[in-house]
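A single chain comes next, written as structure tokens; it is the form predicted alone.
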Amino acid sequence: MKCVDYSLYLVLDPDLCGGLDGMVHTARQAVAGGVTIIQLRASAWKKRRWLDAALALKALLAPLGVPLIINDHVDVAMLADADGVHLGQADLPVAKARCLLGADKIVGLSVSNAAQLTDVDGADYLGVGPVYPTRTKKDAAPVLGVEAFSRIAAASSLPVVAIGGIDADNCAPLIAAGAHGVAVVSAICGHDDPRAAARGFRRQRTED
């Protein structure tokens, strides 16, 4: 199993961050505040903009030792030499993505119910949710809640990252329920001080 710190997983949103420059600024500040892994997710963008953003983020994050994950697009991940991809249930199968990326890259998979745990072979981690109601993903699956999340986490041998409506005030029950980390979007993206927002999560975990 790869040694990856999933504890504070930031999903960058270009609309909330204010485009590419805003995403780079947010990433820089958030890592300084304790973010451990970053995903690029820009659903409305064309591939050229995805690649430009991926290259800029890779240049920033690689010297800091923070993995860059690309949502959905294996080709962009390969061209930017990103650290991995995160796949949804309707994207390339994990095994096919692994064939393209190789054994050393990180492959994550979204899971929204226990039935989807039957086809996770080859994944390095699972993104499980939405745990709470979310406004940043219009096609999100039904809300799980903490109890259902806990059952899915307990049923998987893979690291599990909770996602969906998570902020510094509601993340503690998810860690207690078995989450290896929490993935956040609006809790950091769009904040005047992304560094302070990230520190809020770190402070919460330290106190608990």
Second form
There are 2 protein chains.
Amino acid sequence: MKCVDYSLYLVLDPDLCGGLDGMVHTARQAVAGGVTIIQLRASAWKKRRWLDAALALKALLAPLGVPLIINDHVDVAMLADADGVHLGQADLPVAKARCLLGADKIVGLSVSNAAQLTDVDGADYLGVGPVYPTRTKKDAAPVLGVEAFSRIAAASSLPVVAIGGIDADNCAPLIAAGAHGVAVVSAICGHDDPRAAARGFRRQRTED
Amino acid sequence: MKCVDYSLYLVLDPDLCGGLDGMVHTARQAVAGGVTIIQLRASAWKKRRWLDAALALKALLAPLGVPLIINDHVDVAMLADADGVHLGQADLPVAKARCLLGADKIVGLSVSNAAQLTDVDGADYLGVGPVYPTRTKKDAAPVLGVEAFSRIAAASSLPVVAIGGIDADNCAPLIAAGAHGVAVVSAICGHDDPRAAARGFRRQRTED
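For comparison with the form predicted alone, provide the form predicted in complex with a further copy of the same chain.
Once more the chain from above appears, this time first in line as the rest of the complex follows.
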């Protein structure tokens, strides 16, 4: 198993962050506040912008030791030498992405129900959700709630990151339910002070 | 320069062809009618479907000696061992795609005006258009017309494929204007008899 700290996982959304410059600013501040891993997810972008953003984020994050994960686009991850990819159920299969990226890169897979646990071979971690209602992912599956999340986390042999509608006030039950980490979009990207927002999550964990 | 016959270039659109099975059927018939190269362009699809389609088309086309080009997604092209990719101005840069694909694969680039000819290094061919009004590409640039196409073709040292609103009745002036090939979407994909539709284009060329 790779040594990755999934505890506070930021998904960068260019619309919420204010484009590329806003994403770099948000990432820098969020890492200062305690974010441990960052995913680039710019679903509406064409790939030249993806690559520009991935290269800028890689240059920022690599010296800080914070892994950069690219949503969906394995080609962009390869060109930016990102630390891995995150795949949805309709994206390239995990084994195919692994084939292109090699054994050392991180491959994450989205899981939205227990049935999908039967086909997670080769993934390094699972993104499980949406655990709460979310507005930042338009094609999200039905909301799981804490109990269903807990059952999926218990049934998984892989590290599990909870995602969907998570903020500092509702993350504690997920960690108690077995989440190795919580993934956050709008609670940090849409915040005036991303560092303070990230610190709010760290404080919750410390108080558990 | 690679030895590629661009003369009748079919862009497969899953909506016009009726999904994956329809694309395979259309491709088979169109090649029988004289199509020389095929591009998969399924802009609205997630990548697992892209890969399934690319593998199915590769299995069909490789024994026939017809190159398969993947629009935009270099990762899909690599996994399907396709013959190349076609890139738009906002997609990955040609040099980056080449970096992943290697020297032997075909890399095509879309060009919609003469100014874009200054940055085509590393491409094997150019897709120039839209030469006529088109309904199959929603984000198409302004229509060039035959005269502007002719100037771009004359200024290009690379093979030029005309695209956009082309059918058997309006392709002859483009070939006369220097097109190495014509790219067709709806005139073949949307046709009841793709073989006959492709033959209609071959007949035009013969009569020139």
